[in-house]
Structure formats: C-alpha cells, structure tokens
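Read the single chain below, which is given as structure tokens and is the form predicted on its own.
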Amino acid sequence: MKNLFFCLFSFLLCSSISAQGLEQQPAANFDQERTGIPKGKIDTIHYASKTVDTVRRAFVYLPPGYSKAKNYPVLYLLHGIGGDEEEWLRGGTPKVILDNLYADGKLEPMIVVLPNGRAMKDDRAGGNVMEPEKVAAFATFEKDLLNDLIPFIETNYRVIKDRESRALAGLSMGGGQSLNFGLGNLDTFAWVGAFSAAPNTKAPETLIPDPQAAKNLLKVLWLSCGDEDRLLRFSERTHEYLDEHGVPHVYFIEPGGHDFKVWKGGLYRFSQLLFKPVDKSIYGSTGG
C-alpha cells in the first residue's frame, strides 16, 4: 500500500513537472554518452582555502560553446559522505547527462562545480568516514564554499554573480549541506537541491525559521528521495514542515533506494529548472 501511495504521487508530481518539459521518466538512455552532439568539457582547478590553509581540489564542468565573451550562472554539486570530488564523475555521469540535456535543448548555459565537501586538510574519503573530525569537515564546508571556493570560482571564470544566478545541490551527505547551506544563505543561492539528504540535514524549523522569506528569496527548492530508501524521512519531515508553512516546493519521490539511479535522475530534472523562468505548476499540491 505503502508503495502504491508513492506511485501514485510521483505520478502526480511528474504530470505537474511536464508542464515545465521534464519527463515523467528520464529520457532512454538519458546517462549514456552519444556521438556526434557538441561536448563540455571538465577543467581541474586547485584553489587555495583560507579556512582550511592548504590548496584543496575541485572539479568544474564547462558547458559545450563555453565562451569567455558572455557570463554563466552556476550549479555547486556535492557529493556524499564516501566520497570526494570525484564520486559525481565515478558514479554519476553529470557530463553525460548534461551534455544529452544541452543536445536536447533542455538545459540553460551554465557552469557546475564539484569540489570536496568535506573541509579539512586531509581530505581523502579513505578510512572510517564517519569519524567525527570528518563529519565535522562536512559542516566546515559552508565556511570554505562562501569564502573561498566561490570568490575563486568568481574570479577565474566568467559568471553571473549574484544570487539568482547560484544553486547548490548534491547527494545525501552532500543534500543535507545543500539544504544547510542553501537555506541558510538566501542571499548567497536562490536555487536548493536535496537528492537523498541525510541525517546531517537540520530540523526544518531551523533551515527555515522565517518561511516568508524562503517565499520571497527562493526560486526553486527541490527534494528527491528513493521510496526504499532507509533515509527518507529527514526529506519526508522537510516537506511535510514546507507544506504546512506554505512554502513552494518539489517534493519528488520515485522508486528506488540510497543509489546513483535516484541521484541521476535528481540532477537530471533538478538541472532543467535552473536559471529560466519558473513555471509555478512544478509544485502541483506541495506549494502554498
């Protein structure tokens, strides 16, 4: 019963999506790499943390025909509590799809990010990632995203900066800081992200002790969950307090559990609400 509600929502919610242009399903074979459509390309950056005082890593994926003559907005994309920099690029595609996406038509321009969330001087994912220092890397991230990554990202690329031109998202662990961060700064980002958050996610009356402004400030606020997955509830109890304070929002729910298959498919139609006017039937029921 439990799964047939979940179906039957998702369903609902994707019939409300479309009207924007995103798929009920992602396309076939929206995460397989195709020939003869023009391709991104990924830039290897090393920018020097002041929060962390060393030179941390951090990947940058360059939409096809990026030129330097014109500015782009831009997605900062996290990774989960196992990974690093490169777990989006081992298991997620992200230039795949986003290079089908553009070959489509679907996508806005833009510059997306992907660093290292977890902040501190050995960064590595090796070992037992769930020690406390680490876990507290996760959470000193905000300091190095805000202060560090984005002025050099600001700095050495050309991009619209301001807010409405800035989204986080990312994956579990990497959800919970999207969520953390994004709603903690509504002068920094205007476009949040969650696929799969984590038990690091705030209580939702702390993401949002001022649910008007979040009305005002935010143009997109996204959540995505498998419907197995054990985590469900920390996107669950978020929605359900947006819903109650008549926050707009997607609320999107699809089968599947903690894997990249949910988190494709996150990115996927995350990706092609970005920086374009926001057709407010996304939100179908959930909106205020």
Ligand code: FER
The other form holds:
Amino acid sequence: MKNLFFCLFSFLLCSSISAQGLEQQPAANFDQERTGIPKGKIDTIHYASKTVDTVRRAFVYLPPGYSKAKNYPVLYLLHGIGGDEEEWLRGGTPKVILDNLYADGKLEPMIVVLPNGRAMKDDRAGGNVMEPEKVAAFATFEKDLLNDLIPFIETNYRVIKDRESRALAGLSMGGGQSLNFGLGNLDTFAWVGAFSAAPNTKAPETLIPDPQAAKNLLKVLWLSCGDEDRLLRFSERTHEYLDEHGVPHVYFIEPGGHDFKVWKGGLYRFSQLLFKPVDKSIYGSTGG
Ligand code: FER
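Let me have the form predicted in complex with this ligand next, following on from the form predicted on its own.
What follows is the whole complex; the chain from before opens it.
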C-alpha cells in the first residue's frame, strides 16, 4: 500500500514537472516519422509582393485535423543565409516534429508559414549568399512580411488576427530577422524566437530601446544557441542586455554548433510554449 502511494506520488510529481516549464531534451525519435498518427499537410502558396514587385513562393503547414470552421494562430518560421523557403523542409523535418508533438498532445493547434526571407527578385540561395545586395534583402523582408505575406495569409486562411496569435521565429539569419522584426513590431508579434541568431541581429540598445514595452507586451522571448557556435556572441549580448533590463526571456544554450540539431531542438521546444498561458518556470532553463 505504501508502495502504491509512493508510486502515485512520484507519478503526480513527475507529470506536474514535465507539464510545466521547458522540455529540456527532445523525446526519443522526436524527428522520426511515425505511422498511425494523424498528419498535417503542406500547402504551397504564391503571394503578390508589393515590396519586391514580384510573386513569391512560401509553404504553409496545416496541423492534423485542420478545419475551416476554426481560426488558428500562426507561427512564421524563417530560414538562414544559405537557404530559402525550402530550407526547413530539407534539413529540419518540421512536419515530422510538429506531427509528433500533436500526436503527444503537446501543441496548441497552429498554422506554420515558411516564407523566403531574402526579399529580392532573384531570391534563390545560389552564388555568393554573402553579397551585400543579398544580405540587404534579409532586412527588406520586414516590409514583405508585414505588408504582403501576413495580409495574404490572413485573407486566405482561417487565422486569428491579433498580436497574441502571431509568432515569429527563425534560424541564424532568420533568427536575427525574428528579433529585429518581432521586437521592432510588438504591435504585430507577441512570441519571438531566435535559434542561433546571426550578425544581422541589431545591437541590443537598438533592438530593445524600450525594455518596459518589451516586458509588457511579449508573451515569450526565446534565444537558443549551440555552445560551439561562432555566432554565440550575438545571442549572448542580447541575453545580457535583457537580463540587465529585467526583460523575461528564455536563454537556452546547449552543446552543439551552427546546425540543424540545435535548430530542430529550438523548434521542438519553442513551439510547445506557443499560444498557451505562459509558465514562468521556463525562465530558469539554461539548457543542458
Ligand atoms: C555573417 C555570418 C553568418 C553573416 C551572416 C551569417 C550577414 C549567417 C549565417 C546563417 O544564416 O546561417 O557574417 O553576415
């Protein structure tokens, strides 16, 4: 009997700990396709961009059981300097990761949009991706996102059109974009995530000129990076400024470099926090 109580107590304790806070390590096979579970669907869309004066391609992941009778929040998920709208699908298995999280009841239903963050006529990732014109196109994407892509999504899908129902996250160059555009447009985004943010990340004082506004308006601000990433400093300096100014954020440093192991883990952990009441115990997590 005593044993039974002990088991029950341990079970309740463990389940309450895992129901709260941050999942430190992805579950085994989190990125392996499972059979016999409901699957989401990937649409290809083409939207007219006034910013670029062209028609641009993006992908849209609809969750398992997507219903036109419901309205969904949206995560905009951005790629890095060497990629395009296909990068996450090629290297990050976001569909598998998200399908598995839904099967385990760990995600709030959401639409995920995978755009091309290089806002210029030739937005392919070919040639020298470090050319100044191509790097500048990652900054131009702010206008494309706000004025062209978001309105297209909000006209063509059943989505909730308020700041608390929009998240912006990305890897590397896309992480820098997420911080720059997310923190620069707190009237549009309440959930912001950067996985291995690149040197395009604005300097902290420019990025967060009004820490009190960030504190009041952000639901979750997420910074993660591999400890061996040579770009770690860009996450670290942002984290230090946020700490100095008392802006709550998750700073998750894990063993690893500048690669999809860290970015897949970022998507896995960050997506589970989205569009849910915020549990403050996540802020104690520092990675492992
Ligand atoms: C740089 C180093 C890395 C840089 C961008 C990156 C614009 C981006 C890396 C990535 O997106 O993976 O100096 O300058």
